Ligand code: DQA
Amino acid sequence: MIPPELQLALPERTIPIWVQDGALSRLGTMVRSVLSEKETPRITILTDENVAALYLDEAINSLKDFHTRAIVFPPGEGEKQFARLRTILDELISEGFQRSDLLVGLGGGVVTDICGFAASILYRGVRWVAVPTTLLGMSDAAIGGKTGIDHALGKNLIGTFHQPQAIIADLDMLKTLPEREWRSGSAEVAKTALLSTPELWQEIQKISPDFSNWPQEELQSAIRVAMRGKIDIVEADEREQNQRRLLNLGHTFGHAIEVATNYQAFRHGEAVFLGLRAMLHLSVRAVGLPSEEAHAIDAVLAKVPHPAAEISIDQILSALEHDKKKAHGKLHWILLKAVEQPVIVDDVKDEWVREAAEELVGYLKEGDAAPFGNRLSRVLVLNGPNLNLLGEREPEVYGSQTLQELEEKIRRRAEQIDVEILCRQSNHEGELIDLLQRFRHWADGIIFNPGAFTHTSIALRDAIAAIDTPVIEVHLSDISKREDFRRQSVLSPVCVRQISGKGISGYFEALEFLAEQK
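With no structure shown yet, could you now provide this chain on its own, in the form predicted in complex with the named molecule?
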């Protein structure tokens, strides 16, 4: 058995938690080690389209000793509904999924929540494995066995406790995490740090509250510390009778922001960062958190950007009122006396809550309007045959920089203009077609240097014509000035543009062109 980095010890069993680089490629071995020796269950992977585009093939490949299939559904919180659950259950039952089979939830919080819930109710409970792919999923959602779906009247209103057999987190996956997803997860890590891991809070103060900026090694150990923090709380109170409620630190105001904006404008973690800031205000008033300490914590949390929103104090208060009704007329506030000293309080004065709500409305106004919503989110940069040899291959034609250097420069440029990119290279026509197909929904635009296939491949031309995603054809050299056979591109009629002969600047130009289209 590959030794797990962490374990969640519960009365009925101990759940191994693997947290490592490249864990996805060892999924099969890890899953095998939580089964009994004789059995080979069939496996159904539940995942969303975004994650499937990036990781499904590798997951299936790693599980090749099992009979494995997948159910793929659209991404987003909107899918955490009865309707989606029903189609999942319909498909599992009609495909002959058996009680002894295994579900694998490959994705962020939405996927693992719905997968765990389906597992808990199908045939009164089948086994499942959580493979969280986001920071939020790894550090929070996938640990602790809370499963569920949303109801029209609120999030997570329907659900169960149903622990997975194992939690498998591949830290390499964080490399493809979009910027706002980083923030979303960072909030839950910051929350755990304030609650129970002061050494992690000190690191956060030193480095940044946004983990997308962290150096690799520190990041990995921070994630493990945060997971350990959550595990300790779940071990002490699996069913949220008592201590587990502390994990709602910052969530009361955070939830009010999400409700007031109809869950549209904020990622969960962005709302939680703001909710933590409002909680500090209340903590000073209600439980004597020293105001210098509150300011110091606030200064760190305030570094994380968030969208601007025009919300009134009354909107916040009425969302809180609604939560209060659900909790039998009493809101249980999780507040801080100091870092690592949370308390649960239910007699907070209305005027203090109003003051904190006022503060919150101020933070919301100060938000950042520009980078949210109107940015081009994702671009795939695809390089074709022989471009892996850049630097070494005919440098007088293609220049001396390697493919890695070229990709790194494109990545940096993309960051500057707020575009998320993925780079892929293949020498194989079929693989290039697979990549175009696989990333067609993930990407808003594709920058494609098809190499010599430019001049011959009708199959690639068909693949580009078959997808709606705009493709820009790029060549380092000026193909119009080279050998006769290179002058014609069979792909250019189906691409939105051809940029040729500008070296790496051609890729930059393509990136900017796509960004302007959005």
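Positions refer to the first chain, counted from 1. What we label the rigid core is the largest C-alpha set whose atoms superpose within 1.5 Å from one form to the other. Remember, predicted model here, so these are calculated numbers, not experimental data. Compared with the form predicted on its own:
Superposition on the rigid core between the two forms places the CA atom of Gly430 2 Å or more away from its counterpart. Comparing the forms between the two forms, the C-alpha position of Ala83 differs by 2 angstroms or more, with the core used for superposition. Residue displacement note: Gln498 has its CA displaced by at least 2 Å between the two forms (rigid core superposed).
Show the same protein again, this time as the form predicted on its own rather than the form predicted in complex with the named molecule.
Partners and other molecules have been left off, which leaves just the chain.
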């Protein structure tokens, strides 16, 4: 067993934290190490559709020694609400989840928060393991046991403290992060650097505040430094009675932005970057941060792009009224006297807050007004029954290349036209339906070779008709020139196109068609 790289030492117990490449493939072994001898709980994985598309199968395979199932829900901050929590709890209880069983939160900050909260209130507390898949989750959300959901009037207003049994961070997962998710996590690392790790802040100044631009070795070192910085603060103040409140640096204005835009326009970290900039303005007025130092810090933070938004000063101020850090009628502000010199104050003048809000509104107007943070087109290539035997099965009809060779050629073509691609194959109708449903939000389009199900499967036809994702039906052979029973497709009426008889070129044509639609 590989020992954990980090540990969170709390009065009641010590939580192991693994931070390594390929950790997901060893998830079962790591989970086993935090259980008592001979204990084999049933495991339910909570995850969102985007993460499930990439990592759920590997996670379940790694947990093959356990009875494992998954609850998958749509991605996004909008899911961190009572309605989603209720459906998760309903499913857990109806499926017979017991107090001796285990929840695993496989995902970013939203999944981590809602999984931990569900674990904290189900049967008055069940065990859970955090498997963060984003920079934000690894560096911040998974560490410390703060769980919760949002309320219409404020972010994270409803929650508990409930520590996981372990934190397992697979650094390889960061390779699939979209650009905006990189920036979202980068804000939390920058925050920790300003709070307690000035050497990391110096590196950020030298390289970039956006960690997607960092060399691999420096990136992994920075992630571990940021995690260690948060661990130190949580160990000193697990329940946020004093020092841990410092971790809200930049979040007061950041949360106000998220609330004012109904959690739709900004990733959490994008809002925090802007909140940090507004915090600097307030710090100059309220606690004497030197103006030249504030300008120097702001110049670094301002390098991170963000969406434009039309928000009024009054909307910002209204959102601040419901901030969770308010106590005894006063809002507690986390400000900076200098790098590594944060302070908590509650005597900030209203006029200074309004000035900072005015600055913030100006930053928001300066954002990118164009469609923001465009990611690569995402395409699922789905192959049906018997296509796993390509190269062996009737080569005079289907060609001599194997499925693996076909998929590799499709991947290379996808890279040439900047398309992100995933390939899946199944011989089972139900599994193909599950894959169509699972990927319906992740994929911008689906290339589907249904094999023999082309001519018979009403269930697959209904599955395609039920999703909004465009599906292109592809066949290696020309089905119009084959046996009579192969000439009719029950799927083509619900697909956007059918491409038949062009071999692998048909996949390329479908790929290029879908890429042009985005």
